[in-house]
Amino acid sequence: MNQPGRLTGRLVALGITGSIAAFKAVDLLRLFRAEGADVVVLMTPSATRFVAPLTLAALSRRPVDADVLDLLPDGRIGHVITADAADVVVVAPATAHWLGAMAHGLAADVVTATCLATSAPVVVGPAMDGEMYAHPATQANVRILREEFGYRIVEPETGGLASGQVGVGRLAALERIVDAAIDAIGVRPIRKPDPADRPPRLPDGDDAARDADDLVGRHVVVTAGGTAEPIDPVRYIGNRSTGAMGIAVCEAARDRGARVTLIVGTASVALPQGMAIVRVETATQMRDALLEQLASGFDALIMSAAVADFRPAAPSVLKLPRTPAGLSLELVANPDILAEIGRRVRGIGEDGAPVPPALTPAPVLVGFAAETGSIVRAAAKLATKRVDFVVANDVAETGSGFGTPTNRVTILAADGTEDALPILPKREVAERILDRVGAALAGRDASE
């Protein structure tokens, strides 16, 4: 059991290597922070492909050291300063490659270089797939680290692995790693209590220093992708949504401490780790999944999915034959899912009359409006859907909308304010949306 404050005043150097378990390092960092520790993050180049350095910088309030050749702003060598100041170095997850490099002193990355340069205790949490951990080469490297270097190895656990196999290789429970770090420090005095002797903190106002813990304890539901409305068992009506914007929101919410539930339809991008995922195909299925989430409760809904407005009135149970005369379809309107959620949250019936009780506290509701040519119609959705925010964009604009890594949006609020953002990476758009959601939740709680 955690006893907050066991690491007060300590500096923990958290080394992250290129394992798919790297996303867990975000929560590991939070656990160290909850124990009172200052944390500086070290990353191998491959680790930066699994989790964004910006996220870790925001959580640690310190620049991330990911290049062994980088210098600090004052000219000091980053990994040397960290090696001299850290009370413990924790490498988790540690890949088979990193174990081999460390066992043989190959300092090609900042994590290995810091371990070579420090006299602080080192704790290692291996994580890898398949039979890699059981291989004699890996075991020989682990033996060197444990017996010759004196490192504490927090053995991986048996469980589901990234490949779909079940075996030994899953990163140990994060609480075990924290406890191992605390035990490794023991009663040693703080090595460098003077902040000037430690790696620098981010300056006030730095973009990476946003309050990255503002969604801790919140449940955020996000919808993403499109829906597929069947014409027959082979064909369907869909749209061009890739799901990228919604996935970016999920990852940003997760990294800010939220418990995230993703309800995803058709999507052509990789789904994120570290959250509950509900897969749906049709608008009706998405509605049912959202009503189930509403019944169990959530703090915020971000409805970024591109839900089909229409569906075939009578989909065929058999594949329709190709005919020279072509095909005529009768379409009927799909339910307006967000409008229904908005009514239920506010305690309003379909006819606009009160239907108590309204939800208390009310979750924050965010809708999306994908328009073409103009976003002037988007403002009306604030009232018709009874939401707190509408994120509007012109999907016909170059660099904005479906299939692009960037987006240009305007965030419209129920209080009449508008925030027109420039073209930004979708992850940064997600952060800006969550800034508003986090502030709205804080304001809601303060008014109770």
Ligand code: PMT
Second form
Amino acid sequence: MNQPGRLTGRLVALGITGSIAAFKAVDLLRLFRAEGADVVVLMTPSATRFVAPLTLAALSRRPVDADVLDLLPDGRIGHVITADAADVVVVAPATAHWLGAMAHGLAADVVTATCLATSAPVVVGPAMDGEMYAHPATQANVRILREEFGYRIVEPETGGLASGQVGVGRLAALERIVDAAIDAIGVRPIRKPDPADRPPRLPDGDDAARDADDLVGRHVVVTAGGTAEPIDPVRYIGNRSTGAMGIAVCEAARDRGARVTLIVGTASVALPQGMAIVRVETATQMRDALLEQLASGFDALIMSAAVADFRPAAPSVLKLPRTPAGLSLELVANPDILAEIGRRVRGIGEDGAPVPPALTPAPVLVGFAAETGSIVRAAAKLATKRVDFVVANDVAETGSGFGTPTNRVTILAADGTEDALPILPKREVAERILDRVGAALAGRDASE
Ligand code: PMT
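Right, and the form predicted in complex with this ligand of this protein, after the form predicted alone?
Full assembly next; the chain just shown is listed first.
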């Protein structure tokens, strides 16, 4: 399922100018990476005041070029190398000031200088206040870029603006900008496939380079939060999962370059940006959503959701009245979703007989095991759910399990190895899990 992205092998030069929307460039960069692109970031000086170059360097794994007078360590002129190598230059967000400078060829910043020096297609996503965008000066500059320079303008959208007004000026949906870049490149050959002809990467060992990109081009599905099993229209059986653990996994996978799909039940933490999100309530809905993902394919599933094992047999359509005698509920077992996915992925039918596997090559499957007092029972879940890894946590331990920013986990692998980790922030736990997933995927590809 490691299908190449639509920009695999391409170099995208992402120019960021000083708009409040500059923060969205972080997600735009991630979307380009998820499409398999190599990205180099160019910033105007004012853009560096809105978003830290270090963040963009870490995510692109290249030094950010923010100074038109800067030379590369080997003496080459950075923006000329980028202009010669880029398959597309994307300027987003583009401010009114930048549109004016570009329309008149005033190359005082590295973004404008690169556009002047390149023969690659240029895609521009303006973002500014509505009145500024409507001004005849801005419109004239946009017209010059579009009609005289042949640049593709991804028109801004209508919506709430930073000024508090509502109007046309909000940066276009990031997916539209990515699609415009892909369209602009079309079937042109890759301009400079040799890395030596491209802007340099961060040296290994550089702090910012530590963010791995081992999941670029992979589709990772993550479940998070709890499920809510209705008793009546008002009440449900739920659990204490906040979604924090699963969302940490999603964010880490996204930052390592994966295309991520989050399937989330009840959650009380903020949902992440830069990924597809499917909201569900019940275990049955979560199963349906996962089977849909299985049909369309993924490279790894990390099942951190706390799925209710039982649900009321016959939820009431109307609110149940309070009765002095109390209430007895009949519960029936929910499907074991992960066990079913494990069975289908390994090509085993409901009756245990072999059937064609749902996906080839098999995705990496990771389950969690919520235990109390001891994690000895977790190892059995490796076999019953037919997964590659089980992440066991003792949810009764302080600082571990539900609703805490930290977790202590032991990663059990199907090959019998165990990795007992200390208490760590959930994001760090997520990175350790993804280290294992990334290595398993690389091993899988090597043995094909
Ligand atoms: O969300 P947080 O507040 O950060 O809390 C994190 C967490 C404690 C929820 C998380 O670390 C965790 O342990 N998640 C798994 C909870 C759980 O359901 O464990 P389990 O041992 O009951 O299930 C084993 C595995 O089977 C899990 O991957 C579970 O998602 C899956 N399962 C369980 C039941 C079921 N009917 N179908 C399933 O697929």
